[in-house]
Structures are given as structure tokens and as C-alpha cells.
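This document starts with one chain, in the form predicted on its own, laid out as C-alpha cells.
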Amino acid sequence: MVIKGRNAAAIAIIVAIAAASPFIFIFGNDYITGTLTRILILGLLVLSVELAWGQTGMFTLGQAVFFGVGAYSAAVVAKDYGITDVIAILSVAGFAGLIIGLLIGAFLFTGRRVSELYVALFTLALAYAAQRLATSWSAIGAANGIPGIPFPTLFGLKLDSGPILFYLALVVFAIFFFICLWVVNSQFGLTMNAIRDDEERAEFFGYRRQTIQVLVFTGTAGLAAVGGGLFAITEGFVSPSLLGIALSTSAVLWVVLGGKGTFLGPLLALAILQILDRRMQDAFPQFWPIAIGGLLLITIVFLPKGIMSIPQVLRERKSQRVLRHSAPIREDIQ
């Protein structure tokens, strides 16, 4: 696998975070540590949306369903069955996401070709239904969710401090990030891109479109579920909102702002908005949602490829200015 460009930059950022983390813990506080941990966990959700939509063309507006499934699975296993080993918990969460993703993916893509709009509307309705179900299901706490989830353990050691949970999130994120890089740089990744760019042409060249779509949908569901499981054991609670429309659309928003088709852009957008979000909500509770909506509209109109396209846009504008200034000179020479 060849790592270059934006992928190399993303790896460099992960290494820099790991190297700088001791200083963060020394000079920072619990809020900073918790925010960074949450960014890494939600980063798994962002990676799943990017793989499904940015790399394969499946516009999902319900990815939080799988995040929530993983979170609730982890909560039930840890609290009701007393299983606190982090590897076992995340395995259960990921497996639950894989099963649900396989069932939904097979229903969506087997035997027919569906448009991005159909997938978006179906998954959006799924997110709404899942949140409503969780809100009324008393066995999983109904609207109150599941609080009091015990701290995870690893080889018998309790992971009960902010820095330790941060490193847990960092390790899990790094593992799956490298797996995602490997996938998109493999022959399978080229097949995903071929289906994204033109389904009919991909089928003409012999690619099994339906199989690829079901596999990717299932895999991204499992990835999101691992993120949900990690959220449950680090935050200590789960609620129906983890399954719903708000988180699903937020994940899509991060991908749109960062730039669909890249990993680095959406992750940067996630980090920036998460850092600003709580501060801005406290300072400007009514203005901040409007500002986010305006930022999204500006990005769609002026930066359709996201913030990662800013250097390219600036270069193109500079080239256009150079051409405009040089045009009269060429006419005089002629």
C-alpha cells in the first residue's frame, strides 16, 4: 500500500496527537481530554460515512442507527451481563452492527439498482424509526436510555481515567483508520470507486455491483457500531439520540464540509466543529445552529468539494488571473 498526499497528512496528524497527548494531560483539563476522546470516537462514524458515500456512492442518512446499535449492545453486555473486557464489548458491538447492516444492505441492494436518493430516504426513515423504537422500549431504558455503564477493563485492569480512555479511543481509531486506508488503496477500493462513478459501466466490466454494495454497507455498519460501543464505555451512558436523525445528519455534514472522497477533510471538519460546538452553544445557543446551516450552504455553493479543495480553488483562481493579465501581451506580440 502506498501512502501519500492527504492520507500521509492524516497519519501525521494521528502521530502528532499521540506525541502531544502527554502535554495535553499536563496543561489541559478533563474537558479537553473528553473532547479529544469524543472526536476520535465520532471519527469512526465519519470513516464509515466516507467509505459508504464518498468511496462507494451510497448516500446514507441513517449511519447513526448502527452507531446506536453498537452503543446499546455494549451497554447491555456491560451493565446487564457484567462483561467489562473492552475487547469482548467492542466485538459484540461490531458483530451486532455487522448483522443489522447485512440484513438492511441485502434488502436494499440485492436484486435491483437503487438511486442515491432512495438510499438516503430509506436510511433517514430508518433512523427516525430506530430512535422512536428506542424511546418507547422499556427493556433498554426507553427515553432515559441506559446510564451507569461500568468502566471497561483490559486484561483485568480497570480503564477508569480520562487519559487512559483517550489512549483507548486513539488506539481503536488508529487501527480502523489504517484498515480503511488499506481498503481504499486496494483493488477492492478501486472497485468501490468504479461503482461510485458509474454503476452501469462497472457492471459492464464484470464487477458484481450488488455484492460490493452489500459488503461495503455491512462493513461500514460494523465500523460505526464499534464507534458506538466505544462511546458507551467511555461516556458511561447511552440514549435514543445516538440512533437518530440528528447524529446521522451531523455525520453527513462533517463529510460535506470536509470534502467527500477524502478521509482527512471530514475528520478535520469533525474536529473543528466539535471543539467549537459546546463553547458556541453555550455562548450563542440560538445563533450557532443558524451559523452551521449557513456554513453548510456556503460550502455547497462555493466549495462543493469541501474545505480540502480550498488550495486547489486558490490555485485555479491564481491561474485565471495570470491568464487574464497575460492575454493582452500575447495579442500585442501577434
Contents of the next structure:
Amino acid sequence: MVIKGRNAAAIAIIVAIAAASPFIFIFGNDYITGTLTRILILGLLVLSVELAWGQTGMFTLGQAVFFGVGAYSAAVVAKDYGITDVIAILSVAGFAGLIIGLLIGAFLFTGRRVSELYVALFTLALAYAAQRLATSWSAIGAANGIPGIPFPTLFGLKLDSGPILFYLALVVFAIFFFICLWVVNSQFGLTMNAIRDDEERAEFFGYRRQTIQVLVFTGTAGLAAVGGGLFAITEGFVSPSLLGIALSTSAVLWVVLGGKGTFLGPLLALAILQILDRRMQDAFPQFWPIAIGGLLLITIVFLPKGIMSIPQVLRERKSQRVLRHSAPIREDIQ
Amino acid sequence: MDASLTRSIFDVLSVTSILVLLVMGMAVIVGMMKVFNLCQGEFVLLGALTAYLTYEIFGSVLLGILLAPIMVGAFGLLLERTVIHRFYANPQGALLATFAVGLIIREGLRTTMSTQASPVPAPISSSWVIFGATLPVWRIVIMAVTVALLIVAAVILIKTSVGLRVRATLNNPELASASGVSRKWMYAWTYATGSALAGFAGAMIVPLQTLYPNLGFDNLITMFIAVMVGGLGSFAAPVVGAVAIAVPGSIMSILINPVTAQILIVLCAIVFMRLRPNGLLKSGM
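Since we've got the form predicted on its own here, give me the form predicted in complex with its partner chain too.
Let's see the whole complex now, leading with the same chain.
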């Protein structure tokens, strides 16, 4: 893998979080630790949306379904079967996500091509149906979800404090983050981008559009499910809202705000909003959701490529101004 | 005919007419204009809110039903001229922008409403007894209004010059504007009409439910599925889709239970949409 500017920055961020974390625990408290752990876990969900939508062009509005499947399977395995080993739990969660993802991906992307908006509506309807199902299914706790999931263990050691769970989340996040970077920078990643930019042309070039889309979709489902599994064992409870439209659309919102097509922007947007979230909900409990909607609307209208494109937009403004002052431009080519 | 069978048939007809009424606005915006309007549910909510407010202030729900299409239509016009018109070439952007608008309206109402849900009485609260079954008159009124509105919409679209211009603009915008139809205002007014229909539907159905912030969003998925099952590109197809979703859905919720029926219908509909992406009314590609 060639380490280019953007990747170097990403790696620097991971290293910086790891290096700064001891200070966070010395000066911080449970609340800060909990927030950071949650950012890393939701980061996995954001990565999966970015891979599916930002890199491959599959507009998924229901990625939380896989997150929730991972969370529920981890909860059932840990609580009902008494398996607490982290690696085993996350493998089960990831595997559950892969299977569901494969089924849905194969259904959506093999055979005749479907439009992007069909994928969006399909996944949205799926998230709706999944949440309804989980809310009414008594075997998995119906509307109450599954509380009291035991702390995970690693090689027999109990991982039962905030900082340790944070490091667990950091390690898992770092592993999958590097896998994502590696995939996107490989030849396969270029093929994904080709399909995103023009499905038909990629097919004409001889790429197996269907296989690649199903593969990527399955992979992102597994990734989201690992995130869900991690959520279940660190938070200690799961509820039907993990499967639903709200979390699915939030994940898309973070990607839009941060800038579709980059990894750093969406993660940055997630981190900023999560850090603000609790404080704003305390300060303005009623206006915070409205503000989020407003922020989304403003971003889509004025910054379609998200916060990561602000420098680019400013540069273009500047160069346009220079052009306007230097020479008259023919109107028909403007 | 015995009472329970009458009641069941009445329920199926009532549920179907409600969904058709809700889908009509969507048939204009999603079906004809092909804007994936995720705030359509909130137009319904705003219509319901209008009825609630006129009831609270003037004591008349009927006034709200008359005002709702005007208020929500005006809002739709404003929204089209400020936001929606930027996204005709970018359907993904339209989807996200309308989602954001819906979120703002929904959460805005949640902050201002003092209670979780507010009931709104029906303008006509009596009921008729037919074959031994007690049938609320307001539901019968909704059926009649739905049928009347469908006929009016069909006549306007097929017989009048306005309808011709609308269809021309949506089918071939370049040719229509070359022929002297203002594309800009045609799109704006069509969008406003779709919003007005949704607002009217909201005011009509709120007496059957209650006013709560998720009133629109809870109906949105069903409305969208109806449109997709029917197919895009015309006014009639989404309406047919609504009937195709509502009739088996309501029969199943009488026979099994409502939650299972709803999940099954959603699943069947999305499988159907995959197999026939152009919907019921068009075959093949």
C-alpha cells in the first residue's frame, strides 16, 4: 500500500488518539471515555456507509439493520449462551452481518440493474420493517430490548472498566480502518470507484459489476455488524432502535456532512456531533434535532461535498474572482 | 349479509380509501415529477396541524380541512422555489434535502406540542347502521371525497389545457419550454399541488387518528411503497399501487394481526419492486 497524503493523515489521527488517550484518562472522566468509545464504535458504522455509498455508489439508507443484527446476535450469544470471549462474540456478530448482508446484497444487485434510489428506498423500508419486527418479537425482548449483557473477556481476563473497553474499541476500529484504507487503495478499490462513477461503463470494460457490488455490500454489512457487536458488549444493552431508520439516517447524515468519498470527513463529522450531542441536548434539548436538520439542509444546498470540501470551495471562489477581474469571459462558455 | 362481514368489507374499503387519499399528493410529486420527496409525510402532518389549530382557535375542523390545502400548498410553493428546484438533476440530493426538511418540521412540532398526542374530533361524529354493523359517517365521507377527488384529478389532467401543459412539461421539459410553457413555474405549481393534496389528506384523516409528531413519517414508508409498486411516470400508477397495497394489507390485518400483516406487506412489496422495477402498470424495461 502506498501511503499518500490523505492516508498518512488518517494514520496520524489513529496514532494521535492512541498517544493522547492516557492523558484523557488522567484528566478525563467516565463521560469522556464513554463518548470516545462510542465515537469509535459508531465510526465502524460510518466506515461501512462510506464504503458502500461513498466508494461504491450503493445508496444505503438502512445500514443500521446490520449494526443491529450484530448487536442482537452479540447480546444473545453473551447473555443466553454465556460466551463472553471478545473474539468469539465479534466473530459471531460479524458472521451474522455477513450472512444477512449476502442475502440482501444478492437480492438487490444480481440480475437486472436497479437504480440508486430503488436501493435507497429498499434499505429504508428494510430498516422500518426490521425495527417493527424487533419491537414486536418477544424472544429478543420486544420493545425493551436485551439489558444486562455481561462484560466481555479476552483470554479469560475480564474487560470491565471504561478505559479498557475504550482500548478494545480503539484496537478493533484501527484494524478495520486500515483494512478499509487498504481496500480503497487497491486495484479492487479503483474498480469500486469505477462502478460508483458509471455502472454501465464499468460493465462494458468487463468488470463483474454484480459480483463486486454483492461483495462490497456483504463486507460493509459485516463491518457494521462488528460495530453493533462491539456496541452491545460495551454498552451492556441493546434495543430495537439500533436496527431502525433513525440510526441508519444518522449514519448517512454523518457521511453527507463530512463529505461523501472521503474517510476522514465523515469520521470527523461523527466525532464533532457526538461530542456536541450530549452537551447540546442538555443545553437546548428541544432545538438540537431541529439544528441537525438545518445543518443537513444547509450542507446539501451550499456544500454538497461536505466539510472536507471547504478549502476547495474557498480556492475556487478565489480563482473565480481573479478571473472576473483579469479578462472578460464569453458568456456561453461560463 | 351479517354484521361482522359488513364491518370487515367496510374496513377494507375505508383503509384503501385513506391510503389512496394520502398517496394522491405523492402521485403528483413522486409519480409525475419523480422527486423523491421524503418530507411528503410532513405535508400530511402540516395539514393535520392546520385542522387541529382551527379546531382549537375557531372550534371548527371543517374550516381546517378547507384551509389545509391552501396553507400546505403555499408552503410547498415556497419550498420548491427555495430548495427543491436546485435538485431536479440530482435525485440523491433531493432525497436528502427533503429528509432534512421533514426532520425540521417533525422536530419543530415535537418541541411546540405540549402533549404527546392531541385528538381532533371529526366534523360529523354520527354513524349509520347498515346490515347490523355500525359504520362511522366520517369514514364514508372520506371514501366519497377520495373518489370525487380522483375523478376531478383525472378530468383536469386529461381534459383541460392546464393538465396538458403539466403532462407536457414533465414528459419533455425542453420541448415544452420551447413551446412557450414556463418550465420554472410549471414545476413550482405542480409541486405545490402535490403538497396541497397531502395537506388536505392530513386534515381529512386526523380525526381518525390523533395529531402527533410522527403522524406523517409513520405513513411515509407505506405511501412510498404504494408509489413504487404502482410505478413512476404517471398519476394513475401510484393510485393503483395504493389499492394493490391496501386491499391485501387490510384483509391480512383482519385475518392475522396488524403488525405481522404490515411487515409481510412491506416485504412482499419490496420483492415485487425488485422483480418488476417499473411497477404494475408498465411491463418490461
